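Next up: just one chain, as structure tokens, the form predicted on its own.
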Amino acid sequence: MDKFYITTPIYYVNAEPHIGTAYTTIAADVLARFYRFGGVQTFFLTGTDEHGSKIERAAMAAGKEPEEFTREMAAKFSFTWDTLAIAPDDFIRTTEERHKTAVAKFLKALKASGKVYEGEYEGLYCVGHEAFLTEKDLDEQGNCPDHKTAPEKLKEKNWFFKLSDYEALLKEKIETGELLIAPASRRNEILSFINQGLDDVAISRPNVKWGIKLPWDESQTAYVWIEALFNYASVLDYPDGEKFKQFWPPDLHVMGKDILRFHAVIWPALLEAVKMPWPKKIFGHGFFTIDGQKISKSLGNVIDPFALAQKYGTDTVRYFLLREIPFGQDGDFSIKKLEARYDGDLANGLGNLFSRLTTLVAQNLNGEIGEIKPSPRSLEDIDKLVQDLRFHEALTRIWEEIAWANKYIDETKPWEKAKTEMKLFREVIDNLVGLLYEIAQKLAPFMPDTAEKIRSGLSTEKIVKAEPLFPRLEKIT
């Protein structure tokens, strides 16, 4: 692989960062770090989606102008990602001039493709989704099932994109794997959706001031989903930038399953219309519940990832989210489960191993081990698990090695060998130090701070008994 371009969706700034958006962004960061460590030219993008009627209304409710509101919310996202050790190569805001300029060029190319026409649309519009819904999308009360609100009946003159022209091509490329959609259940959902027949989609809205005007019709602004999708290209200085030449197309789009249709159906068709290569893979992960309940502001169970990291530590949050739930499946989050992982896996597992090993070296070898030797145990399979986004399994494998090492210390009792069989003691210690050092390397994409503490603790000229990697919970509560 000569390059790796990975994206999260850009997050809508009508709400603050939460545990769900953190989940997506941490996963993307792990992959970006993994490929960077492997020497692959990597570009990792995240950012914020800041246009549309929903943002206008949110700003109004906050008593602010859209410019001020979006600036403050974008800063909250950026700050939260910093706190969670998320290190994107760029953070794009759709209100930036570079994005507006690129979108204007894209829209002109789309119009020139002959796949755009003017028409009238009457339908049910959900402000929460910034999308039109059909009767079959609604619940028994006639409400949007996600937002529990009745959609607005709208009749508008819009510009449309001939999505229906791409039905056969989309189906072919997905079925052959040229466009990879994962996991398999999401791929099947998208194919089922396409098989029901694709309708043309509106690409503009009248009467929405907070947006990017169509180059050929300034009475209309680009439909927020259409222009937001193009952030993946505008950040690379489409169409002539060096970054665009180096990194396009995206190797992986990571997102929640609720926005998969936009990315796996509308987005590739738009790219085809303007003769741009498609993304290679799209991954739609599952949703969280909180203590068995759907995440909801009204229930008061929205979890702030910043506060979580402040209390339990950044690496704890990163570890728990990717270890607890197989990536791609739905799962449940709870503080009780997080604290159980903290005590069991982190404090008593990894933290205990690091403490025991540095203590043995400090007390019996005067803190000196010489050059760290490779472990005789193989951890090579972990890389493939990470590449396949099987984070849960990769972390499980690492913790199997941690458990093995702790058990090995229990069974061999090296502190006793240090008294009578120093050569054997050194052999045991060398094996364990080599293994722990490799464990730290494999952990580095997931838990960068912890991995660095382990590597530096084992690499100093004189090893001393380490401070606890994970203090007991009663001390941090």
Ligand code: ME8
Contents of the next structure:
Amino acid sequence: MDKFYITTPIYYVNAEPHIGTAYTTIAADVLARFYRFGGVQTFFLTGTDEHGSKIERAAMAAGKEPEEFTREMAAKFSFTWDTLAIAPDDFIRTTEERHKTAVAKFLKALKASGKVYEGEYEGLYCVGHEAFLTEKDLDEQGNCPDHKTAPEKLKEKNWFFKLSDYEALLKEKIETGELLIAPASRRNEILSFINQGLDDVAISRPNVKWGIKLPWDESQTAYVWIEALFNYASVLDYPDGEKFKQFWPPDLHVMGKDILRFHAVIWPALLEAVKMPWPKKIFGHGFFTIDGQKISKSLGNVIDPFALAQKYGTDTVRYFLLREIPFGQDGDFSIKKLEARYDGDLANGLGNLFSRLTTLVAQNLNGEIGEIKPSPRSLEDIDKLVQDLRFHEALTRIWEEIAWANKYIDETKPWEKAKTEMKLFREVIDNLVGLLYEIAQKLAPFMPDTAEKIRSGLSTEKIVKAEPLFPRLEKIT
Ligand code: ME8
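Form predicted on its own done, so how does the form predicted together with the named molecule look?
In what comes next, the whole complex appears, and the chain from above leads the way.
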């Protein structure tokens, strides 16, 4: 692989960052770090989705102009990602000039493709989703099942994109794997959705002011989804920027299953219309609940990832989210589970290993071990698991090695050998240092700070008994 372009969704700024959006962004950061460490030219993008009625209304409710409101909210996202050690190569806001300019060029190309026509839409719109709904999407009360609000009845003139022309092509490319959709269950869902027949989609809205005007009809703004999807290209300076030449097409779009259809159906068709190469892979991960309940403002169970990282540590949050919930499946988040993993896996597992090993070296070898020897155990299979986005399995494998190392210490009792059999003692220590050093390398994309502490702790001239990596919880809570 000569380059790796990875994206997260760009998040709506009507809500603050929460652990749901943090989850996707951490996962993408892990992959970006993994490929960067591997020497692959990597571009990792995240950002914020700032146009449309939903944002305009949120700004009004906050008593602010949309410009000011979106600027403040985007800054919160950026700050939160920073505290979670998420290091994107760029952060795009859809209200930036570079995005607006690129979108205008794209819309012109789309119009020129002959796949755009003027029509009338009569139906339902959910502002929460920023999407058109049909009767069969609604619950028994006639509400949007996710937002529990009645959709707005619209009758308006829109410009449409002939999505229906792309059914056969989409099916073919998904079936042959030219467009990979993962996990397999999601791929099947998308295929059966396409098999039911695709309707054309509106690409503009006449009554939404907070948006990007259509170049050929200034009475309309681009439908927020159509414009938002294009962020992935505008950040690279579409159509002829250096970054565009180097990184297009995206190698991987990571997102929650809720927005897979936009990415796996509408997005490739739009790209086809303007003759741009398609993304290679789209991954729709699962959703998680908190203590069994949907994350929602009204339930008051929204967890602020910043506060969580402050209390338990950035690496703990990163580890927990990716270890607890198999990537691709739905799951549940709870503080109780997080604390159990902190005590078990982190403090007693990894933290204890590092502390025992550095103590042994400090006490018996005066802190000096010389060159670090290669690990006696092979950890190569872990890379493949990361490449396949099987993060919880990769972490499980790493913790098997940690458990092995702790058991090896228990069984070989190196502190006894240090008194009588120095050669054997050295062998045990070399094995442990080699293994732990490699464990730290495998952990680096997931837990950058912890990995760095371990690597630098083991590679100094004089190893000292380490400070606890994960202090006892009663001390920090
Ligand atoms: O959809 N569990 O933005 P959004 C797991 N602006 N992931 C979750 C989650 C949960 N409970 N809740 C949210 C939008 N997510 C559009 C995207 S892209 C061109 C435009 C994550 O702020 C998950 O990644 O509603 C989901 O897809 C995303 O947040 C939705 O973010």
